[in-house]
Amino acid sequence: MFGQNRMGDTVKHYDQLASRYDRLHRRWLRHAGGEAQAALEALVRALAAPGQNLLDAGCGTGHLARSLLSEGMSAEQVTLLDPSRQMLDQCADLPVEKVTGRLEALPFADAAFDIVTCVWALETTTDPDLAVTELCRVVRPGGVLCLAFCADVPVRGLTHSVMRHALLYRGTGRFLSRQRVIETIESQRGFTVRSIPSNGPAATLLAKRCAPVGVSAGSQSKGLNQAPICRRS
């Protein structure tokens, strides 16, 4: 079993929380997940290049997209996906493509995106294994998957413990094994994973999909030239 318990359908919870989600989420970031999210946003800024396209899967109210658009990323490069229609309604001000859909069954072709992000959404799915597999599926060779999620790591202090129990009590998510997520990604062909250090009951992962042997990463992903080329013995 991936987390501590099987999750029910959380979409209805996020439909109800949509109008006040940002206020509640700021509390989580302030006390528990801020470092993990900052690490992910820094990764995306460092990796993004002109002409690349990005999928924010489980986009919530569009915080990451707003940040990237304000820094010059073209709206044509960004696609937002969330299973909650009400959460997507909070993104109405963003002139980007918006898709209602689940992480466990992404409505996109294989290898469709240069950068795929999933921030505080993997832990809300009914089947994290399947969601990770789907996220990997839509990453182009030479592209990257950036994840931030609630991680089942030892808590430090009363604040982390309170935030942990609050999430479980609300039934809006669970704490996943960071090692299990890494192993699931690495089981997908051509992926290497790096864990980005951060404090709190959270994890940030960078997964790169290698370009095929003999094909430059740049030609595959329109700019992620630093992505490794797979070389198998």
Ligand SMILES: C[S@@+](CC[C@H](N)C(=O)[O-])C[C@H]1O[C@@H](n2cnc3c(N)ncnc32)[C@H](O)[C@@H]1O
Given for the second form:
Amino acid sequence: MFGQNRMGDTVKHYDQLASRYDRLHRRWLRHAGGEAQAALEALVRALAAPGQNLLDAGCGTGHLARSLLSEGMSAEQVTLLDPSRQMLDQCADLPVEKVTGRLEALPFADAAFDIVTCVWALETTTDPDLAVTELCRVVRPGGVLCLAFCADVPVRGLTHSVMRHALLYRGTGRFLSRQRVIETIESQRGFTVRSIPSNGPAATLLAKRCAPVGVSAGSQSKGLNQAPICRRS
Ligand SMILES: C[S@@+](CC[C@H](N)C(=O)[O-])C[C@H]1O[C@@H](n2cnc3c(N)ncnc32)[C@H](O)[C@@H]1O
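Requested next: the structure of the form predicted in complex with the named molecule (the form predicted on its own having been shown above).
Next comes the full complex, and the chain you just saw is listed first.
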């Protein structure tokens, strides 16, 4: 099993939570996931460049997109996806494309996005393996997948332990094996993964999809100039 507890469909939980989500989530970020979130946001800011398009899958109330748009990313570049109508309704102020859908069956063509983000959502799905495979599928060669998720790493101190139990008790997510997520990404052709260190029961991963040999990632998008050009295995 991927996580340590079996989980049903969480969408109805998020439908009910939508109006209170931001307040509850701030608590999670303050006490447990803040470093992982900051690491992910720093990655996206460093990699995003004019002209690139970004999918935030499992976008919730649109926290990441709101922050990127406020820093100058163009709304035409951004697509938000979530299965919860109520969560998407909280994104009404964002003039971006919004799609109702699930990570396990992304309604997009292969290689459709330069940057794909999935923040605290992988662990809410019924099939994280399939979700990871789908996320990789929609990353363009030379593009990146940035993930932050609740990870089954040793917790330090009472606060992390309490946050962990609260999440499991509410049934809104679970703690995934970071190694298993890495292995699932690496089993997709052409992906290399880096784990970004952070404190807390969380993981941040940067997965780059190699550009085909001879095609500079930079020729497709300025911000991905540092992406490795590697041979397909
Ligand atoms: C913990 S929230 C994270 C929201 C947002 N990414 C953030 O950083 O605040 C989890 C989100 O995943 C969504 N979700 C639940 N099941 C999903 C699925 N199968 N596919 C995609 N998203 C899902 C929920 O509706 C919810 O909006």
